[in-house]
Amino acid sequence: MVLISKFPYSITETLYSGQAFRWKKLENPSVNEGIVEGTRIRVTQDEEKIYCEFGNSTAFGEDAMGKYLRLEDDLSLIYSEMSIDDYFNQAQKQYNGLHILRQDPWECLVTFICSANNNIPRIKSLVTAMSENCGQKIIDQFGEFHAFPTPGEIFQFGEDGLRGIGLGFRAKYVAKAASMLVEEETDLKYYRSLSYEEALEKLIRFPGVGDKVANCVLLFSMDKLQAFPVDVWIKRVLRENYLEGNSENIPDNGLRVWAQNHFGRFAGYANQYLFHKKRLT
């Protein structure tokens, strides 16, 4: 299957920019393999053409893959609206074609709960451990893999099980999130239909979910491109390049509101470019 992007698109920058945790490069470094909504996908890129090979026949096909990659996002428009910002321009030139992904909200919520006091390799290992211990085993043309566990599967596995595979203090938060969704019979995809403020309010009621994690979920899975997660990297960028004086005294949610006003409707894209640049340079 071939997808064509009308706008700048870099698969490498997008998949490995710290927003998704089930992608890896195979022995052929141009081939990227990931698990998305229970389907194994292998992706390569040749200029504007993105080639996708699905391991098994599922409902997750061409249309779903295009939505996951957010091929429709007009990066030319986004770049032009940010063009007066020097730091963003530097990041854009380095990582041209980096897109936000549209992930499954439940997986996104759990992975960013697991991001607390953690690094990307460790988050990936926890996601793999949860999938292998709780998720459905699937056999496709490439072999065996495990889907990311549903809230019901995490609920059955329990907090003690999650601690046993290394989640530590995060286990109680993941287990509680699963139990809340099971008891309420809620699909987090419903939050996409809510306003940014409504969805933020609903997300922060989950234990272990503060302003930063909620904004990650809003940005990377719920179509809220104005979301602006504030982590240690973003705080450094804002304080070193944008804010002066007593910025150390501004709380994280205050920094987030300032950045949303400064960057506007595509603040989330600005966030991802600034985060990626600061983390890698």
Given for the second form:
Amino acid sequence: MVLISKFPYSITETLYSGQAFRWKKLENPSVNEGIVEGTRIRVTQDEEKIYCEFGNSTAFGEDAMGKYLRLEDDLSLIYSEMSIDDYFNQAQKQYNGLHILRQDPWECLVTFICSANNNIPRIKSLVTAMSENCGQKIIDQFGEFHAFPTPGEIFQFGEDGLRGIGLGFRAKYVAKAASMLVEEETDLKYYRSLSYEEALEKLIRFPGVGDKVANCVLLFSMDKLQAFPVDVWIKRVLRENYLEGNSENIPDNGLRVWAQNHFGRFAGYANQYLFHKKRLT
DNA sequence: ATCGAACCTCCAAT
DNA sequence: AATTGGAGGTTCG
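Having seen the form predicted on its own, could you give me the form predicted in complex with the DNA?
Now the complete complex, all chains and molecules, led by this one.
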């Protein structure tokens, strides 16, 4: 299946920019394989087109893929609202075509709870372990794989199960989040229809979710492009390039609000570029 | 309200 | 070879 982006799009920068954790390069490194919404997908890209091959035919098809990739985001417009400084301009040129993804909110929540005090390879291995231990096993034309587990499946697997596969102190948080959703019979996708502030407030209620993780979930899965996760890397960028001397004593959510005012309604896009640049330097 | 320490686990660097 | 420090944060005191 072929997708055409009207705007610059870089599949590689997007899939490996630290927002999604179930993508990998195959032996032929131009092929990227990932699992999205229980479907295995292989993606390649040339100058003008994005090629997708699905492991099996499900509800997840062309339309869903376009949404996942956020093909509709007009990067030229987004850049133009922010490219008022040298540092962002540099990042933008370096990673031209990097998009925010629209992921599943539940998977996104769990993976970013797992990101606390962790590094990317370990987050990936935890996501894989959770899937293989309690996610649904699926067979497709390429073989077998495991979908990311539902809240019910995680709930059933339990805190001890999660601890057993290496979640550590995060096991309690993930288990509790799952039980809350099962208990309340809520689908996190519903948060997409809320305002940024409302959804933020609701997300913070989950254990293991503070301002940073909540903003990641809002940005990468809930269509809130003004969300601005403040982590150690972004703090460094802001201090080194955007803020005056004594910014040390500004709390994280203070920095977040400052950045949202500074970068505007697409602040989350600025965040992703600045983060990516800082992380790879 | 604000601030530092503690938290599971895995590894890379002593 | 054993030990320490740190990793995209949050919670608890």
